[in-house]
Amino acid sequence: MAALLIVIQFLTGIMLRFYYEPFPGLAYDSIVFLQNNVLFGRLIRNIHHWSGVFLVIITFLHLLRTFLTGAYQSPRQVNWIIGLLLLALVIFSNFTGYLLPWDQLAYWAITVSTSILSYIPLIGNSLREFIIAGNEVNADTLLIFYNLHSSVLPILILLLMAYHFWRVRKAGGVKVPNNSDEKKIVPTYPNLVYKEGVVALVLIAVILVFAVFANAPLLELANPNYSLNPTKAPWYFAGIQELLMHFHPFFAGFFIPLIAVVLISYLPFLKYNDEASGKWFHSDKGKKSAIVSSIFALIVTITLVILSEYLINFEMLLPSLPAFISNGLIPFAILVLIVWLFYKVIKKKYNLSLTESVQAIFILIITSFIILTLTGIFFRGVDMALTLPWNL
């Protein structure tokens, strides 16, 4: 599905190429040209963001079947990195293809997502400048995104594709359980090419749906002297943006989301004394402990926020204290010894091996950043405040 959605990606891309032109002073003109004067142009845009959507869902998606199945453990730690960094160039080709049509929407979410950058010490703002190519996003940001989305990431989302396949292949093929009853060679056809040409034609119906009866987001012109409320990161960043609603931005824009990747990252190269056995979830052990895990992180995640937003200010409540401590390592101490106790209390419960408590640490964080995802979308409404989806 993937490989599908990234074909239609390039090929309804090349079609909006023709009339697009990556200038501030034209590009939302060409969009408007495109979807009012040009035969199925709003049809081919309108597929172009959906399955651009659907990408990175189901990429994310591909990711938790490779966990929760053991598929990212020896001997595949290597193509585990690659689907990262998969991930990660698929994001970043929604981010850059979200400034293109420069509008209010995309202007602003650029602007915030990139402000994040900020928080980095000692080269955030160097690093954000170059990025934008100045101190706000402007004529030469579009040009240089449009370059990235266009020709360089869709190259290095090609070269890493075909590594992957080939990485895949040479472990054997998909991680199946070990203990399957039956292991009967069929051929390709029709069995698997049949199976594959009903989910293309599913996936294809579905964005088809979606393209006629949703219109990709379009407001009016790009207005650099006047920003919306609330002014959102695009959807795929909205977890970071909601943790900067909690902590201090030093942890909230740099120090989480590094710790996570470098765990997330590092899982392959622990040493497990179970060998992946291919099933989902690992076992009937793994399986409980990680419906406990989610419902735990929903209860949890939930209840934080509301704290966080109505009753608890640790700058207010520790005045004599910097930010950095009472905003930011007192609640970041306290989210960890939360988790920490989880990891303890759930692997006593279940007895569970180092590949089920990996697991349900894992879909303890994933949950919780689904959650903080989805606050960010829809409960967050004028100057960022919590709010119900339908007073939006």
The other form holds:
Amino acid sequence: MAALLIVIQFLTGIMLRFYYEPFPGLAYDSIVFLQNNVLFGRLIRNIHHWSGVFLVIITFLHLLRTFLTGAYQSPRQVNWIIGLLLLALVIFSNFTGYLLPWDQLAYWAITVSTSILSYIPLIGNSLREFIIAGNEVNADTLLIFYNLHSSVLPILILLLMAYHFWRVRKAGGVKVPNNSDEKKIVPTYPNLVYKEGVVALVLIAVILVFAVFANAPLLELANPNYSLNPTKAPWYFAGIQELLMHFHPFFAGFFIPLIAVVLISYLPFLKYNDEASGKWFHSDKGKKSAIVSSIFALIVTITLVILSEYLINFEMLLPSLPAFISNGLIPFAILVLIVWLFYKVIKKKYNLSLTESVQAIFILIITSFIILTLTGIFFRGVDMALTLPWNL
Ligand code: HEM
Ligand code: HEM
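Okay, that's the form predicted alone, but what's the structure of the form predicted in complex with protoporphyrin IX containing FE (HEM)?
What follows is the whole complex; the chain from before opens it.
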């Protein structure tokens, strides 16, 4: 599905290029013209928009599938890393595409998400200025994003995808449960080809339904002097933006994402004492602990978000300390403590192996991240205050 969505992005992207003009004075009008005067112009734009959204979700689900069936372990470690790079490229493609319509939504979403970069110590500001080619989003940013979006990134994605598929073959195909019927080999045609054909048709149908009934957003022309309230980052960065509501920016915008990336890249290289079984969740106790993990993450994350919004403000409680400590180090340490205690308890209760413990913690963190993302998208209103979705 991810591969098919990429093909759809390439085809519709090339069509969009026939009309799109990557200059601030022309970009917005070129999209309005495309939508109103070009046969199927709006439909093609909508397909490109929705396939971009689905691509992130499906790539993420694919990551979960490979993780939960243990396909990240030897001999597939390298493919896990290639996959992570592909995910980064997919997100970056969405991100660079986001600016292109040059409307208020695009301008301010890119402004707020690139400003997160300035929280990286020492190099943050220079990095931000390098990426947007100046102090604020401007004509050069648009041209750079356009070129990255419609030539550099697509080429990188194609190359990495070819390598990714080759590595799947080299590992002897996908991971299947050890000693199972699925090990029986059957011809690709018609068994696999038919199933993939059906999945492809259903996916295309779903995207068409979205593209026909829900338009890609287009607000008024970008205005650097008047910001939107709330100014939200693109939806796939809503989790990080939500973290910023609760932690000192050094932790929310830099340290926590950095640790997450390092940990997720390092997963395949741990010394596992039990090879993954290839079954979903590895084993029965793996499955039970995974369920407990996700319920625990659900309750704790929601509780902490509400507490931090309405009740606990470490900066006010500890006014003598610098914000970096009161609103950064201390809540971060509490978080690490919660995860560590949970790990100890669940490991002991279910007598988990390393594969199963890693899985329990991974699910804890992923569930929490999903809830933060949903909170950022659906529960943040004016001034980024917690708001019910129907009052947004
Ligand atoms: C992984 C692949 C791709 C993703 C995820 C992606 C995503 C996006 C997104 C999210 C937008 C903003 C659309 C909106 O207004 O909501 C966009 C716009 C655009 N993309 Fe792509 N794209 C991809 C590949 C391509 C390719 C290969 C091309 C051209 C060769 C292309 C050309 C364009 C153009 C011209 C626009 C501006 C038109 C518009 O905003 O409606 N894209 N893309
Ligand atoms: C554009 C994004 C991606 C595309 C098009 C893609 C495509 C594929 C395909 C077609 C397979 C063959 C088996 C299957 O269908 O599941 C595969 C396997 C695999 N992918 Fe991806 N993938 C992408 C991203 C990722 C990501 C984000 C990860 C994880 C970080 C990942 C990790 C893997 C692994 C470990 C395998 C081997 C699975 C196994 O042997 O069971 N891929 N990928």
